[in-house]
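First, one chain by itself: the form predicted on its own, in structure tokens.
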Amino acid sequence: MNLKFQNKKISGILTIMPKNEVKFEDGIHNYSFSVAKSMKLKLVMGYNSTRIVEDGVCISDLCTHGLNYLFEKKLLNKDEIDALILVTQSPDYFLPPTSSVIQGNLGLKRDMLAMDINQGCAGFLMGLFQSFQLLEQEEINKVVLLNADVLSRKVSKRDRNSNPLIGDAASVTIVEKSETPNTIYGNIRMDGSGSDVLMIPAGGFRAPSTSETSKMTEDAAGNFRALDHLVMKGDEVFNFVQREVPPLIEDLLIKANQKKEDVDYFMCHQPNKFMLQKLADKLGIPREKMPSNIVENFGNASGVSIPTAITYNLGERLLNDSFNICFAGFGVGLTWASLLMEMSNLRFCEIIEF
């Protein structure tokens, strides 16, 4: 499905990172592999450190902290928020929606819309698509898009396939109407037949958590996890990304009548460094145009990885400079999406800690 939006812009991005940093070597003793094999994995995948929330911290805490920071710095006026969209797969509760919890925590106005979207790796794109559509309404002028996940709590510490990868984080993206005419191009694909490639088998109503679902078992690769833990079929994810994402981006550029050389940066979801470098090679673009340094510094926080890539790699440059950026998110669902837009003159683009 191809999408097109007009006269919309991103005016600010804030990433909220937990202060707690966990080094790859800190958990190396948990794996049923030699130290030499684990260190080779670290080198190839780009594993180094992840940011993990302290016990008791939930996504509403990260998002509330980030928004209060913007209020205190006079970078955002709470009365201007017409819609609050939260994209997450680790909500505070089954119900109520965590966006309602955040709205209540901050004392936002009642004449507004707050909603949750259950999406992960492509969550930043899904949130932008929804934000752009809401801005078509006359009475909605500013949307706050929140991406947040604390999936480290659903990863087995004895799973070398996922534990060194998953981190926690949140982001706040301000989306509003643009005074300068512009066109934003996007596209999205779905394949639910691959939903078991990335999933947490137990914990929902289909398979409620019990003492049985918490029992650890060993898989063929020597990883230990329970049904309550995240399961990632790494080989299938890699093949899916290399097969489906390049034609998605190429189709987007055709629709926008642009070439790869016209794009300043390809800001993608970051499963690991190896996968992104191979994706850049497959697309035939220089690796430096597709930053792959987020997992090694912060970990993969699902839909927050793209905003983190922007704040970490571009930061203050986006306050004054202009860049033509292609976003791409891919993974759980299976879902894959891309978007092409000009970004410039942001009010803020930074990372803070909680």
The other form holds:
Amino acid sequence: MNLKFQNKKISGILTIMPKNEVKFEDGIHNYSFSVAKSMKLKLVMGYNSTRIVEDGVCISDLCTHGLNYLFEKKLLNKDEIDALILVTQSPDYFLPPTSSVIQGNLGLKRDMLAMDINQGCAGFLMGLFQSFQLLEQEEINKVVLLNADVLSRKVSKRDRNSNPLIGDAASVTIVEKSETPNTIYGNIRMDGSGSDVLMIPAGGFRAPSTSETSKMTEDAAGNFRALDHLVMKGDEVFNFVQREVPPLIEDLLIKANQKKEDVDYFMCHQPNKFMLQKLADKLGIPREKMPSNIVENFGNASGVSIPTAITYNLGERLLNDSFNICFAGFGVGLTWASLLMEMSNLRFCEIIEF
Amino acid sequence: MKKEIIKILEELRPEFDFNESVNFIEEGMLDSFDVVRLVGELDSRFGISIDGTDIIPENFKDVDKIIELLTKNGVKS
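With the form predicted on its own done, generate the form predicted in complex with the partner chain in the same format.
Let us now look at the entire complex, which starts with that chain.
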């Protein structure tokens, strides 16, 4: 599905990163593989360190901290927030919506809209699409898009498939109407027949958590996890991304009547370095145009990986410079989406710690 | 090319004899992470980038399939 939006902009991005850093080597003895083999894998996949929340820290804590920072620095006025969109797969509760918890924590006005969206790897794109649509309303002028996940709490420490790459983080993206006319192109595709490729099998209403679902079992590759843990069919995810994402981006550029050379950066979701390097090669773009350094420095925090790629790699340059950026997110669902837009003159673009 | 491939495979999994095997995948000599490491080594030693859509177990089941894959990705035999 192709999407088109007129006269919208991103005016600020903030990443909130837990202070707690876990090195790949710290967990290496939990895996049923030789240290030498795991260390070689570390190099190819770009595993190094991840940021993990302390016990008990939830996404509303990260988001509240980030928004309070913006209020205190006078980078955002709380009365201006007309909508709060939270994209997450690790809410504080089944109910109420965590966006309502955050609205209450911050004492935001009542004449507004707050909602949660259950999305992961493509969550930044899904959140932007929803923000742009809300901004079509006359009374909605500023949307706060929150992406946040603390999925490390749902990953087995003995699962080398997932544990070395999962990180926790949150981001705040301010989306608003643009005074300068512009066109933003997007597209999205979904395939629910692959919904078991990335999932947490137990803990919902279909299979509530019990003592049985918490029992650790070994998979064919030698990883240990329970049904309460996140499970990822890594090779299927890899093949899906290599097969589906290049044509998605190529179609987007055709619709926007632009060439790959016209794009300054391809900011993609980052499951691991190897996958992104192969993606860049397949698309025929220089690897430096598609930064792949977020997993090695922070871990993959689901929908937060694209905003982190922007704050980490471009940061203050976006306060003055202008860049034509293609975003692409892909994963759980299965969902894959991309978006092309000009970004410039942001009020803030930085990373803070929690 | 065959010698170089065997050398890389033996460096990856020194405990196995790759000359004696019929199917590296079915015999459990290479798992999906070994394949990723193997691709990294092949890319680097032969100066290519194996197409991401070709990274499936079927293409790494024996030396002949790996040679076929390298040839497809621009390595001259």
